[in-house]
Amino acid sequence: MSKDKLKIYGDGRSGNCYKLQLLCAEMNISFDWIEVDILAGDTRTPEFLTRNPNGRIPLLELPDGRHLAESNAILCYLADGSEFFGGDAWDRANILQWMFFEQYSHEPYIATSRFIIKYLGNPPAKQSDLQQKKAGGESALQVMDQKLSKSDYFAGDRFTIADIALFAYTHVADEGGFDVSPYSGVVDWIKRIRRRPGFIPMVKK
């Protein structure tokens, strides 16, 4: 499957968008990046909504004009058949379980807290929301730490899109008010990923 001339609509500050940049760097996939400012309403224009009626990024545009939304679905599409999403049914399900964990037990706390602080400027009106998300984020980090105390990566001894999905917001968790230093397994895992030859850092703005 050719993935030449892909377009990715995204925000350079977004962890969900960074997931795709990181995978493309690992797989040497070329793409055109279209920067989108969600706070300016770029995802709510009629033109953008024809591409994704849900009005969210990242959004992948294929050369034939088809569009695919949701960061983890895009990871699965791009990595299909590769070492990053390979193996038998059990292996792939194991990868997917951690990607579902990221969406339901990790992102709603850590990523949302980061959005409040980094995007919205940490307004006083949102402080109670931040406090409510604290326990959930710390619980997610504890679960991750327990897993990483037994294996180098979430799917065992190999780096997969499960790691990319979880790395995106974990490595900037401090920007959401979370301290990862007590979780040694998570800290070592972050260092391990940053040492990979294909690693690229998130663009900070």
Second form
2 protein chains.
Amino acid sequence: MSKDKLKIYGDGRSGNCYKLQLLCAEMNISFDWIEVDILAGDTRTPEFLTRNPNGRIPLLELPDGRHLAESNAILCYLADGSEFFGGDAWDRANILQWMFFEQYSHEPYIATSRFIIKYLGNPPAKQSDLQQKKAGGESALQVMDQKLSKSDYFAGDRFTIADIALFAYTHVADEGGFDVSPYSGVVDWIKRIRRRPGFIPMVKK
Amino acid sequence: MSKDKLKIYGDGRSGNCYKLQLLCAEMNISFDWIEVDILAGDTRTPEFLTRNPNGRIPLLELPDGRHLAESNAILCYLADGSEFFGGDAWDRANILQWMFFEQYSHEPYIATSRFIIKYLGNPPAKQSDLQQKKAGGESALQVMDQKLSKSDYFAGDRFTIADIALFAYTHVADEGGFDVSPYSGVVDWIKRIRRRPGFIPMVKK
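Mind giving me the form predicted together with a further copy of the same chain, seeing as the form predicted on its own was just shown?
Entire complex below, previous chain first.
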């Protein structure tokens, strides 16, 4: 499967989009990046909605014009059959388990808090929302820390797309008001990923 | 891979748990069901937390004692290589795309509204939450309807685990205060699934 000439529509500030940049760096996949500004409404234009009716980024476009949405589904597609998403049915399901955890039990708390603070400017009207997200975010970090006290990565001793999915917003959790320093397993895991030869940082804006 | 003697921990009222019952019926997989009452705190006991540190159901237990959490990851495991989760990397990613959509853009609105109304007794303190979930739920139904106006199922002409994941809470969306009747594509898709020979209904309580 050729991965050449892939297009990725994304917002450079989004952790969900950074996931794909990180995987592509690890796998040496080249792609064209089309910057899309969520706050300017770029994902709600009629043109963008023909590409993804759910109006979200990142969005992958193949050379033949087909589209794939959902950051974690795109990770699965790009990493299919590689060391980053390999093994038997159990191994892959185990990786997916953590990716569904990320979208349901992590992102809605940690990423959304970061969005409110960093991109919406932490407005008074959002303080109640922010407060409500605190417990969920801490709980996600606790679950991650417990897992990482037993293995180097989420799928065991292998770095996989489950780590990429969870790294994206965890390593900038401080921007959402979360202090990860009490979670030593998480702290060590972040360092471990940063030391990988294929690592690239998130471009901060 | 033998699917005999699988154990599933679940709450019969939960759509996430029903997903597994429906797939097992379609695939003729036998399992032991261990009823777990979320409202009674059964998923927060120390014993349950050793099985799933995230304290959620459904939870799959293999005969050798290994556990897998996250309803949609369990669907992937059980259906791996079958007609319900087959095809090439693109086909599988396309199925996963809708399963991530379900957990991020559908379940937190439609399932959670149903939980507030049906299981928490629609308390006054939750009316603001409920109101906030309305737009997200309608938006998810619109996206589904648009897709189903072009194909019979989410992955095209094949019934897959993407349909099972989305059917679970969509077919009881009325219990969450959502009227699906304006979404004719969704209404026809629900009928199509109910007519399948392998279909089993959700056991209502």
